[in-house]
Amino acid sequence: MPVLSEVFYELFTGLPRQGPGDSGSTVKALSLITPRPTAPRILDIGCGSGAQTFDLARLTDGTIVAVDNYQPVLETLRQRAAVLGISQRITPMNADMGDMQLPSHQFDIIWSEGAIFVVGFDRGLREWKRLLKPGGYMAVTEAAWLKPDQPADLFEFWNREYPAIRSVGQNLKAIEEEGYSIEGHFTLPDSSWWDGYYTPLEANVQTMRLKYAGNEDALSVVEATQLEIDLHRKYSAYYGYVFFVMRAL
């Protein structure tokens, strides 16, 4: 019988992305970083299988350290980099994003799509800042409330799964309090939840319902994922992922 963490990772096997995102939003966020070095040193935290990592490699002449704590996705990233002939520009690194053993002041840009919530928004802004060169940039996506007076079932879900979720304005205030200037922010389009994430994830849910029929523990993980998808389908106007781009002061 698989442990629940294995069921969770199996759900995400083969997905183009491990969270909401899209190439257009990566391009837009990067355009807010001006001026930027010709060949920036970039730290991609919570890189997953590297959808945004390869966008960054395509859009810049920089080098990228791609951090994740799940070796199979790093192996996928490494293999793709080799196929594309850019292995010399991308360094996969297996590490806990809350305890990265990296020298201070090494990076021009820190990038993190759909991952800063793991350590917490404020903590990530505070602790990752030491890795930036003076005046360096950080670009992160974070779930945020877009409207007040959320429906009860939606609020209960987020309060259980991620009680630190708050409004866009509250996150902007936190950015300034942690010593950054705000270069820009925008909400990801709803398509970024579906095209490379929820649509293939929901297909995995259907497959795993059959595979684990009768296994209540495994099915609890599968059905929790379906609940998340269903709530987004119903209530996406109330919350979203927001790209925040900032510069260290």
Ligand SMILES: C[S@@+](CC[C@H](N)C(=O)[O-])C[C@H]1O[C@@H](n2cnc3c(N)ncnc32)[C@H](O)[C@@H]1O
The other form holds:
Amino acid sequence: MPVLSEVFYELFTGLPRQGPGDSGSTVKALSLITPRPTAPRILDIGCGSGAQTFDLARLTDGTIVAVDNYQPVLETLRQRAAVLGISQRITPMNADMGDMQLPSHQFDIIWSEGAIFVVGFDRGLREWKRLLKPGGYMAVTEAAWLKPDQPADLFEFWNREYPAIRSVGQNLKAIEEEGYSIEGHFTLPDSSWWDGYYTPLEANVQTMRLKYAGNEDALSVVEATQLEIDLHRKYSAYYGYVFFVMRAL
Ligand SMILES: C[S@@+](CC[C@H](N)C(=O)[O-])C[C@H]1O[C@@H](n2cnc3c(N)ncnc32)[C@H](O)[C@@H]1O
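If the one shown is the form predicted alone, what is the structure of the form predicted in complex with the ligand?
Zooming out: every chain and molecule, the one shown earlier first.
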């Protein structure tokens, strides 16, 4: 019988991304970083299997330290870098984003798609700043309310899963309070939830429903994922992922 964390990881196996995101949004966020250092040193936090890491490698002449604490996704990333012949530019690093043992003031850009929620938005902004060179940039995506008066079932779900979710305006205020200037922000298109994420995830849900038939514990993990997808299908106007691009003051 698999432990529940294994069921959880199995759900995410083979997905192009492990959270909402899309290449177009990565390109757009990077375009907000001007002037952009030549050959920037980039730290990609919560990189997963590297969807955005490879976009950053393609779009810049820089080097990237790609941090995650789940070794299988780092291995996928390492193998893909080797196939693309860019291993010398991408360094996978297994570390806890809440305790990265890295020297201060090393990076021109910190990038984090769909992952800063793990430590919390304000804490990430505060603690990761020491890793930036003076005037360095940070680009992160974070879930945010797009409209007030959320339906009760949606509010209950987020209040249970991520009670720290706030409005876009509250996040912008937090960015300024943490000592950054706001270079720009935009909401990711709804397709960024589906194309590389929910559509393949929902296919895994269907496969795993059959595989774990009769295993109530495993099915509860699978059905919780289906609930999250169903809520998004119904209420995507109320919340979204927002790219925030900022510069350390
Ligand atoms: C939602 S996924 C986003 C992955 C990738 N950036 C993307 O958009 O496809 C969050 C990632 O954070 C990683 N993660 C979770 N907790 C972590 C921690 N404490 N330290 C480092 N990485 C962590 C997970 O393994 C996962 O790959």
